[in-house]
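Starting off, we have a lone chain in the form predicted on its own, written out as structure tokens.
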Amino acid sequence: MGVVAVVGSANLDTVYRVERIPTPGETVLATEVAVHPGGKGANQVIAASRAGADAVFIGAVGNDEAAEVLLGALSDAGVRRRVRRPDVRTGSALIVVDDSGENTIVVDAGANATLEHLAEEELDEARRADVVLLQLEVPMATVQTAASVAHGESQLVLLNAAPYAPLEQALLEQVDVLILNEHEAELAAGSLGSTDVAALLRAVPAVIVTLGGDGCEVVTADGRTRVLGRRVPVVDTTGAGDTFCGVLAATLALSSTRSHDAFVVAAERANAAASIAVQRAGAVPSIPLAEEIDELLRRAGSERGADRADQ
């Protein structure tokens, strides 16, 4: 079983649903509202955990009710935990989310944001992956620590560039694989004076770009493949990048290689998992299991031999 380590945020989410997403200074009443775990970072180990991965999650939670809530979702998944607690509240999130399943949220970082200076036995965790997973929901530095440390051990190392932030030359350095969505891969690339997004792999070895229900597209210097999306009927966005983000890694982490091959058969699974995801309300409870998911992928894959045996 592959190791995935995720270094990142835990926030308690409160979701409105709504028909539409209010413009400025425009109130709408909310159809529904529920409260789910959440955050960036248990998002994407919880899916690691699910799809296989032998996930630890080394992150920041408060000391109050919210937090119990966050440490039961991440045991209850079969995550393994390196969490502190400070005396702070615990992050927390308000998602407004319409009929289409598009959705805004505001992120209050809470005890995210004291996850700094990295003790020695949290970066013992990241140095034993076989996988690292990073966002930037939590302080840079320690996203940069974190790289560093797991990039000096030949950890394969993942950052999903979200919420996006301008990325040092010191951090892409370290990093392997390049997680973005199209308009976070424009903002990197035009930091490089492109709008190619190959011109990120003269930082980093491997750049892939989310897609929403169009796929994803893999980028690296053996070629640029694109993976297809699938059409669904969409009930709820909220994690469905971070689905896809986990999902890569866990797979990742169960991969003899890293070459550009391997790179697309995991973006393929975990696509897969993220148009599962879609189509279920929530950021956690919408993350499926291994099982769901490759079963996703052996129908698809009949399909597709039964369309070439009509031909």
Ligand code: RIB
Given for the second form:
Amino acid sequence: MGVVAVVGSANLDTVYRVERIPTPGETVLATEVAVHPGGKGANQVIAASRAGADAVFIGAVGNDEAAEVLLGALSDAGVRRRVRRPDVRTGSALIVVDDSGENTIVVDAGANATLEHLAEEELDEARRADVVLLQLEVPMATVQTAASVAHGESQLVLLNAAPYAPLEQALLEQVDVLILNEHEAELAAGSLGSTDVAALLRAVPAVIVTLGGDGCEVVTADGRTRVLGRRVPVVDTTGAGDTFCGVLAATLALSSTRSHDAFVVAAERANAAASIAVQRAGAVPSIPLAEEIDELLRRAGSERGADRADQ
Ligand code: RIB
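Next up, the form predicted in complex with the named molecule. The previous block was the form predicted on its own.
Starting with the chain above, the whole complex follows.
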């Protein structure tokens, strides 16, 4: 109980802080530059580990200094690693963050693009996990394979459809929980000819839509529950969605039930974690520990009734 396997990307993030994000053709000066470990897969597995899961990362980094930074960050967070080292450059991201904490990101996949044809030992990690968490920064065929081997009665397959790409029916059939932001949810529902995210329940058993500072919505056949956001001072939203996904996965892996309510409880913990992450700079450096998340939930416990609106 409590094992989360993440099959995904690792990037070295270079973050430029600016007053406002430049428009096309415009040059602006940065007020600060920093380099942090990141990548959706690495962020999510570190979030799962810090939230209390036995977390394992299946991914690829290159043979360069960036790889050492990422491997060190995974180890420091207590993540078990099954990481390939092809002779190519490590994935990287160029991130511009403005004064309101919003960002734009450009990713060079680098080694992440070589994570193909998962070996038996890599697949075994996914088979052994209680929760397998996937995103779309590694080849789609790899996401499909990992979802297929993990899809079973007692396991949960979580797919964070980011960065968004059209989702094949064959993949959705292997997914238990689809996690999207508002924009991605609109695109995914639109691909089924609907404007309502509930239409996605035709394809998957549960959908969780993250709404930034406005919290999230949990949608299953048993209901729609809105978890309200927390009003906090935002420093940097980079990695907040990944923190949400990793903490959600860890909480579900540690839970013995798979009910609508279990998803809501996990979403509340994930939402609290994301609200801490946005108050700090960087992706990996902003991810909170279980103690911080649970302390925030304890303090807010009395407000919980007011934070939920069952529809
Ligand atoms: O979700 C944030 C992440 O997206 C960054 O860490 C960056 O590497 C990109 O993968």
